[in-house]
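First, one chain by itself in structure tokens, the form predicted on its own.
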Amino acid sequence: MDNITHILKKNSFTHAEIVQLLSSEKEARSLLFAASAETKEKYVGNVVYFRGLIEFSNICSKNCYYCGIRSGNKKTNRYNLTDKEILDAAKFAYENNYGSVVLQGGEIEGEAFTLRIEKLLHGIKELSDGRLGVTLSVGEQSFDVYKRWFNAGAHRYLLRIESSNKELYYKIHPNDSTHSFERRMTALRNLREAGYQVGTGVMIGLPFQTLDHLADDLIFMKEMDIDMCGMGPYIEHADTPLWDFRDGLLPLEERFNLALKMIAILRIMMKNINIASATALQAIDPIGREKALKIGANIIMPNITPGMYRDEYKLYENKPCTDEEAADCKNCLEARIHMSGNKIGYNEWGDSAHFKERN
């Protein structure tokens, strides 16, 4: 216990110390969570910012082995919201004082897709008189495309690495030109150069993954000097290749607790970045997102996708809140956030303090 206390007094951790923190249980884990909660309150405050999540399409060119909307899954009902449906959802966010939206979809490249996102960004800025912040999460693109979208009004971008270990990366992705580890890394650097607040993240509890991998992931995020992070527990999907390895996975509760420890350690390591409380946490624990907010997360993403499409954007099994409409989700989350001891930063972009400090 004394050793954990000693480690937690430091501002930076070695690989071995991170592994020890990830291994912590009971009283040691409580010490970790208390330290991360204190760090969160000191550096970002007990304020949670909303990002209205618009999952606008589940059409994807990638064939990742863990993902329910992978191109090779023929059982998925594909959909693509109309521009009007997307803008109506953004309007809901604006009228309900969310401050920001996230446009998230499968990974597609090409001029038609680039132009569509560009026009949607202009539309969102117009309907909100420039007041809605916009995060994009639509995968790997060229630097020129990232710059076009930045100039059109996007200012945050989430591109999850899923694993910073190249060998593990190719165990969860096909090893081909469409799924290049190097291109993923280049894309993250291009996003920074294009001017974005850059976010990444990993899945926790993957097949073949070790605590050493996860410690390296945290060090990777620190060295990349990211501005925001979205990570959560791996939850298997029956229509994916990794389903075959489900019997060797950590129990769901262990994956959940490991995800909370990852959030807590990252909060201490990168004190003023934005950290999202992932929906996957709630898929395991009914109050999973609130637990993450208590110990370090400060971003939550209410789903404002039209209800009839929500069940089709199924990256994993047991996705929560697929039977709700946007207003239901808002009311539910307001109550949950207040229960967690936080307040909601309405009408605020909630930009990364880390990004502002660096710039």
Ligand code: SAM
The other form holds:
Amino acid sequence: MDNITHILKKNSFTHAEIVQLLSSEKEARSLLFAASAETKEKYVGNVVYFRGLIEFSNICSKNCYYCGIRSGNKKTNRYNLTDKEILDAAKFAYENNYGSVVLQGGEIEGEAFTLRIEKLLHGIKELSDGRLGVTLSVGEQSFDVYKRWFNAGAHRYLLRIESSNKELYYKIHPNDSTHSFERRMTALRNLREAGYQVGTGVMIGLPFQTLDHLADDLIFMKEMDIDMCGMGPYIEHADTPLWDFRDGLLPLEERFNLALKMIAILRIMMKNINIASATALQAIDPIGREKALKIGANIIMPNITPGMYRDEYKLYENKPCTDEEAADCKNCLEARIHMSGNKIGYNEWGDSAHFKERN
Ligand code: SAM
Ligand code: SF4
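Got the form predicted on its own; could you also share the form predicted in complex with the ligand?
Next comes the full complex, this chain leading.
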């Protein structure tokens, strides 16, 4: 306990100290959560920003070993929202004062896809008088494509590194040119260069992953000087290659606790970045996202994908809210966020204070 108190008084942590914090249980863990909650309140306040999440397509050219919508999963029914459906979802977000949307989908490259996103960005800006902020999350693209989308109005981009350890990265991805670790690193640097607020993150509780890997992931995020983070527990999916390793996984509850500790430690390490409360937390604990908001996260991504498609964006088992329509999610979220001691920053972009400070 004394040791944890001593570590928490410091301004930066060594690898060994992060591992100690990740191992903390009971009172020691409560001390960590109290320190991260205090840091959050002091540096970003108790305001939570909404990003209306539009999972616009589950068609993907990649074959990540953990993901239910990987190209190799022939059991998935593929869908692609029409432009109108996407713009209607964005309109819903705008009319409900969400402030921002996230366009997320499988990774596709090529001029047709680039142009489509570009047009959608113009459409979203038009329907909201330029007021709706847009985050993109459509994987690795060239610098030119990132720049085109930035110029069309996207200003934040989420690209998880998934694991910053190259060896582990290739245990959870095919080792080929389509899944190159180096290309992902280059993509993260290009995003920064193109002008975006850059978000990355990892999955927590992956097969073969150790606390040392997770400590290195946090150090990686600090060294990359990221503006935003989205990280959450890994949840197995039966139609993926990693399913074979499910017996070696931590129990779900431990993965959940580890994810909360990762968020808390990152909040203390990078005080004014935006940290999202991942949907996967809610798949394990019905009030999982609210717990994360309490101890350090400040962003939530209500799903506003039309209900009939949600079942097909199954990255993992037990994905929450797949049978709801957008408005249901909004109502239940509002009460839950207030319960977590936070208020909602309606109609605000809620940009990363860290990004603003650097620029
Ligand atoms: N295709 C884009 C990409 O990979 O960046 C965006 C969509 S992808 C589905 C979004 C995130 O889902 C990934 O970064 C990954 O971390 C997460 N994900 C995929 N499968 C998962 C699983 N089984 N458990 C938890 N998260 C998962
Ligand atoms: Fe495609 Fe993203 Fe899933 Fe990988 S994680 S298979 S890139 S949707």
